[in-house]
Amino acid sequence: MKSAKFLLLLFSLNIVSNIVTAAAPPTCPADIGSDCATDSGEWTGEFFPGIPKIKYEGPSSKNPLSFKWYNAEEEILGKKMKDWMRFSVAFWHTFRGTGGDPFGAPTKMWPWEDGTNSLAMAKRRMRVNFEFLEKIGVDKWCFHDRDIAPDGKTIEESNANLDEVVALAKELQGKKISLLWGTSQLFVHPRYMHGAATSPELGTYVYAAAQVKKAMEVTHYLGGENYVFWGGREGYQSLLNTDMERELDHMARFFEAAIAYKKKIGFNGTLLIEPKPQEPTKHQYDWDAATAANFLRKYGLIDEFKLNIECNHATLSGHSCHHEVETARINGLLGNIDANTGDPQVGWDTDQFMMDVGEATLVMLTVIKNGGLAPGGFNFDAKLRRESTDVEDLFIAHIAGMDTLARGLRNAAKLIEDGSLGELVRKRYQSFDTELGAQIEAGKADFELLEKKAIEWGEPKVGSAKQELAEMIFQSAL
């Protein structure tokens, strides 16, 4: 009798346990074939069950899964930090990065991957993306068309694949998440080996136009605020077999068609060009910010585009990121920043997360001068190191990148509020704050007048640049 009662008790407890388990949301890992997958293969659990929603805990926190400097709602110089930053997660590096490089095979196989590039896998990745955004506290994302949906055998099949994934993205975006920008991947497929808009093959030019047309449509459908052109292969390997003038003309015509279609479909987003000097081509036509600005002016496109400055591309072109964002700003072209950096000892595009507080401070000084980046933002076009293979590393990298830029914003605000650096610069140019200086800056001083003044004044007295003092003031804010 006692044994029968004991068995009845165990049976009752088992039923209660099953009810509780059924009622609780699944939190098991997103492994293929796990109990959280339905018969159709659709995932019903969390992809990051061990990761909480990331919160601000302040500089003294030792918790790697917390913000130390980025406090989204805190006001700096009259604007919330989240509005200065407008952070965005790049789908391609974050969820399609494999850790592979020219010298080694992929090192990352995330638990939700099944080893295919199927439509079902694309949808699963999209769900991963939005869970990540929600937990990291970022409300914007970016994509390449072929990164979020598989390429088909025909344009029609590729478009259908993209439509299906984008429909899911639209549903998952809801009212809290928005698209910062979309773009087309016009550099991976063999058809683009000679370029896209600059290819000598008419068929490739036509195919690229059709691909951009569709990518612009889905960007518009998702409420994207910008559309980016990155000419990864818009350049040359040798001028011996290249008609550079004709290729540049073709690229301008391509951009003109994009502008016309943007207006036709009512897309009010900003068109962005992303400068890069080389790699994979020997020379790319959008070498740096100044080159891109010159191209836009020559072809009468300057009022239709802004620039997406990537910090790692800046260093590859022989400039600092500060130089490139400042060049874009003074030309009225600063539209967006791809927040990454390169290794000074490595000569290629390493796309590392920005961790240098000094670099971030310099960038933020220009962003503040620019009044912010909207409708652009800071997009994390950055990838984990090949050796970083834990799912947790995806969060740690983004947290560190966000904290670095937030710290840069705080430092830049201190420098501006202190005023010492600004005063040093003002004094250096104070000789132009005179009647003659004003005439020169207004374009009203001719050479005859200037020669008269040179004879009258004699040898000029040239003052110190005070560079070390400027560096001292800057370092004191870090």
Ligand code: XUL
Given for the second form:
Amino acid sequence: MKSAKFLLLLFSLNIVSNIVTAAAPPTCPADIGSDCATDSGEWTGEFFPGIPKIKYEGPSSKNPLSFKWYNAEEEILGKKMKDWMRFSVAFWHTFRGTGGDPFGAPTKMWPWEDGTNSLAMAKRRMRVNFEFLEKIGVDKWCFHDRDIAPDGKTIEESNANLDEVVALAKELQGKKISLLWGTSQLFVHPRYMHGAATSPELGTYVYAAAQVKKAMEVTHYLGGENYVFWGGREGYQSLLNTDMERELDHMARFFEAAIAYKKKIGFNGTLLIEPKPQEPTKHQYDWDAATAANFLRKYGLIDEFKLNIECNHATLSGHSCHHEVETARINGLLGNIDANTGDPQVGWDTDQFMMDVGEATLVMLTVIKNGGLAPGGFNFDAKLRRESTDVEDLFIAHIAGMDTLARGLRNAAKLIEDGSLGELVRKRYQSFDTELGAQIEAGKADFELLEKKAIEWGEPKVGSAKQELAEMIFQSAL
Ligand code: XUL
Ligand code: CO
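To test you: the structure above is the form predicted alone. What is the structure of the form predicted in complex with this ligand?
Entire complex below, previous chain first.
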């Protein structure tokens, strides 16, 4: 008992010493309108005084606080890089991630934190968010209602807290920064332990509806371009105690009510479902893109929704991220990408920043085919490793994630301009570029006609798939 108290004392001393250190550097207010400048004319801000505004320096730069591949204004295939990427910072990881895991206490002691979940701290943290966005050159952000403002004792109190923080966010957004999407956190509070829209408790369903209603209102108020539904705990741990059919019906009714309310308040943003196969439940209902598409079709919701594909969720479901974005695209459902990656040796959602240029190139091939992601974008739903504890690591991680995807874009554009991969695929299907092929594709070839042709042509000549050649061409672009 005594040693626990001693540890607590040490912990609070650590926070205090961090606050003291934080107060030392020169400060400027974090509102974007201010032109507080140093001698060199470089705006330093209030919370990251040692970090300059991040600039593009090109691939030969050794400066970790610079972009090597992401050059926002440069045009690739007729569009500025910033318009292909539409990057966004995820408030929950970047500013609420503590580094804690089931085995250990938080490791992040950010100098701006005072160790509380107060409204004052929420407002200060929001100013940190906007200074970070400005410095890193990302003009979009995403949030959950409960990350940005503390939960209250009643719905009214929670809503009032949210309103205060949202009013500040609106002011700080100004004209330069916009909201990519908002969402509600329907999984942390114990009331959601059995799910939200799929909870067997009516009171929980009702509470979740009230929370989403408010989150949609503030997303609309902040000019959000999308609204996300990640399943949270919508799923089951055992089918023995679960009426899956009834739960899925409830989820569909919940979405119908969200669509109706969106229209009622004049919110024109896209509604997005974010598939994930497991975690926290053993079976999440929005397992993968194909499962979510089937759900939307079954309940007649397909024209009202798109999908938010998260790369780490894709690999948890046994697919590649490329498979999931391509599945969404061919169904007309590719709305947004939660840009992160998993670890091939670890079986859970590690939410790492994407660093694999090959994976990024594959994803970008689909994004280009899709004509971009707007009104969606690439949201960095990614967190620092528990062991990365310097403030500059927040910058380095986002810079590396942005550079990886930018490099993917450059490589994908090279592959498309070169044309040999496209030609390889075209050739594989060229037997269908014939009169009979066209008849089949138009649904005008019946079995009798096909049998006649089979007898006339005899044994078909089947060509090589050329997979290694395809891989060779792909590698040459990396
Ligand atoms: C959880 C996850 C969420 C959603 C938003 O795995 O990805 O952060 O993106 O609720
Ligand atoms: Co996500």
